[in-house]
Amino acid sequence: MNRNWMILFLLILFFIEGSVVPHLIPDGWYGRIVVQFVFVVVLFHGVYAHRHTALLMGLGFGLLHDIVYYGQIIGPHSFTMGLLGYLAGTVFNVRHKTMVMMLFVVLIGSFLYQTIIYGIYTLFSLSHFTYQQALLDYIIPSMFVQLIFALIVYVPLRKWFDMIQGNNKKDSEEA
């Protein structure tokens, strides 16, 4: 059931991204800033759930961003999405979690999403940008919008994922 609601929260995220915040950007940072709410909790369920769900969640969360957000090729956001989800869990499996390490984890896995979509789209022409102009102009901003929004979310994902793991340890000694 848990997993059901997560599902829910991402989609409604997803319809955040599209609609809500692209009203909220000032109109001279409209171009400049990526916003991937649904990619920091992809993060989130990678490290403190279970890595494959996150691969599963990357991957259908990002094929609806290629589709619906970003048309041109099909898969880079997918690909990426569900990768960095994977290598979040199985690098940053650690027993203590802090925020500070979460944090981290969000920083470099924007950075990693961004460059990475920025190698694609430069194979395939479809961006003309230099990697320095597009460091500059979107992926440090865009990093900071996903360190701000991980700040914000932080603390109720964090008790939903132990709730959940406590529900896990539970049922596991029922049985």
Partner chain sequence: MCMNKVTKRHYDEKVLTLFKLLGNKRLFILMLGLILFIALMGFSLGNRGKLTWAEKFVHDTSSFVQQVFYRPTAAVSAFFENVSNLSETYEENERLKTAYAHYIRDKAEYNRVKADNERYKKLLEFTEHQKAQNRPYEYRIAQVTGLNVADPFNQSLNINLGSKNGVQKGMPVIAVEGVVGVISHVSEFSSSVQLLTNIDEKSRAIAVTVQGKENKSFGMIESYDHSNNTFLMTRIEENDPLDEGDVIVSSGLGGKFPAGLIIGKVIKRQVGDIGLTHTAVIEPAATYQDWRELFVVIPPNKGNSSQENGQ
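Having looked at the form predicted on its own, could you now put up the form predicted in complex with its partner chain?
So it's only the chain below, everything else dropped.
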């Protein structure tokens, strides 16, 4: 049940990302601030839920993004989100999951995400930046936007995940 609510939450977040957020970004900064709120929540899944959940969520919502904003190619967001969600779940599968660690994951994740997307577009010769330009132009500024979003949603999401895990434990005990 909780899983379904989470999917609904991510769907709403996805729609907000394309419709409400553009109004919040000042006109001159369009293209310089890249918003990946759904991806941040996928990373939370990787660390606090399970890597397979993160993989599936990443693949699904990445594909949704690819289809809804289909410009030149389908696939890069799906691939990157799935891969990084899974990696976050594998590498940070430790006992003590602190807030600082989660924020670190979000920073690195956002950086890797943009780098892989840049790589894919360069591979298909669709990009018009050099890597250094891309880094200064939008990768580093948007890392901080992701960080701020992660800070805002950390507490409620953490509670939510704890609740889900508590429920799961109960279920397994009853069984």
